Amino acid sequence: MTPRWILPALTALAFVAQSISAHAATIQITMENLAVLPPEASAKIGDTVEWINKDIVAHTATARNGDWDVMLPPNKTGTLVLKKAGTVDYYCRFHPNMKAVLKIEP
C-alpha cells in the first residue's frame, strides 16, 4: 500500500523541477560570413548561450572583460552558461572586426 502523502509530494516535486528548468533559456548566436548575428543579444543569469559557427574557418567568442573565451571550430557550436549579470562586449580573436554585445540580466 502506498502512503497518502506520496502522490502530492511527487506532484509538488515535478512542479518545482519544471519551474526551475522553464526559467533557463538557450540563446542562439550565429557566426556566418565573418559576422556575429545578432550583434546585440539579451539573456539572463542561468541561460545558455549557444554560438553556431556556420563558417569554414574557426572563430572565438572572447569576452573583452576576460569572463569567457569560447572556441568555435568550423561548422561547430560552442556553449556557455551565464553566471553573472552585466553588459559584455565580445569579439573573435581571429577576426577582431567580428564584435558583439551580450546584455546579461539578473
Contents of the next structure:
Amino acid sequence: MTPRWILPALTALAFVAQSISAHAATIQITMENLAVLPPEASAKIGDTVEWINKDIVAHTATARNGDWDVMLPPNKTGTLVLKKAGTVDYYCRFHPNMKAVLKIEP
Amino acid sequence: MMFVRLSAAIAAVSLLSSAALAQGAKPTDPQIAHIAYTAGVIDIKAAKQALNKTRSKEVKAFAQDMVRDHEAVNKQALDLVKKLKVKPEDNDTSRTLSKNAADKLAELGKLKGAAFDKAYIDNEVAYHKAVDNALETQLIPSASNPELKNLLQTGLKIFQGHEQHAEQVAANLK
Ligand SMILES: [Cu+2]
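Okay, that one was the form predicted alone. Can I see the form predicted together with its partner chain too?
Every component of the complex follows; first up is the chain already shown.
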C-alpha cells in the first residue's frame, strides 16, 4: 500500500525539477567524421552540454585545463553540466586532431 | 635521434609507394579494399604485441585505442565490401606491407622495457604517416566507388588522429 503523501510529494518534486530545467539550456555539439560541430560554442553555468558522437569510433571531450573529461562511445551521447565559467579549449584524447572551444559565461 | 625517426618514416613511405607503383596502373577497388584492410590488421597485431610486452600505462592505453579503432574501421570495411559484393583482392602492396610488418614484429619482439616502448611508438608514428600518405596520394584518388572513397576518407582522419596521438606518446616517453 503506497502512503497517501507519496503522490503529492512526487508531483512537487517533478515540478521543482521542471522549473530548474526551464532555466538551464541544453547545448548540442556533434562529432561526425572526426569534426566537432560547431567548433566554437557558447553556454552558461548550469547549462548542459550534450556531445553526440555519430562516428564508429569512440571520442572524448577533454578540457585542456583539466576541468572535465567526457567519454563518448561510438554512436552515443555524453553530457556535462557546466559548473565553472571560462573559455575552455578541449580536444579528443584518442584523436588529438579533433579540437574545439567552449565559452562558458557566468 | 630525430634523423633516425625521420628516415625510418621516409623508408616506410617509399616502400609503400614503390610497391604500389610497381603495379603500374592505379589500384582497383577490390585491391584498395584489401590494402586498407591489411593496413588495419597490421596495426592491430602490433598493438597486441605491445599489450603483451609493455609495462607503461600510456603505451598500453595507446595500444588499446589502436585495437579498438582499427577493429571498428575494419568491421565497417567488411560490411561495405559485403554490401557492394566486392571481393578484396590480394596484391603486391598488401604483400609488401605484410612482409614488412612481420619483419618489424620480429625485430620489436627482441626488445624489452623502455627500448621496446620507444621502438613501438616510433614505428607507430612512422607507420601511420606512411599509411596516411598512401591513403591521401594513392588509395583515395584511385577509389571509384563513392562509398569506398568515403570510408577511406573517414579512415584517413582517424589515422591522422592516431599519428598525432602517437607523436604525443613519443614526446612523453623521453
Ligand atoms: Cu576522437
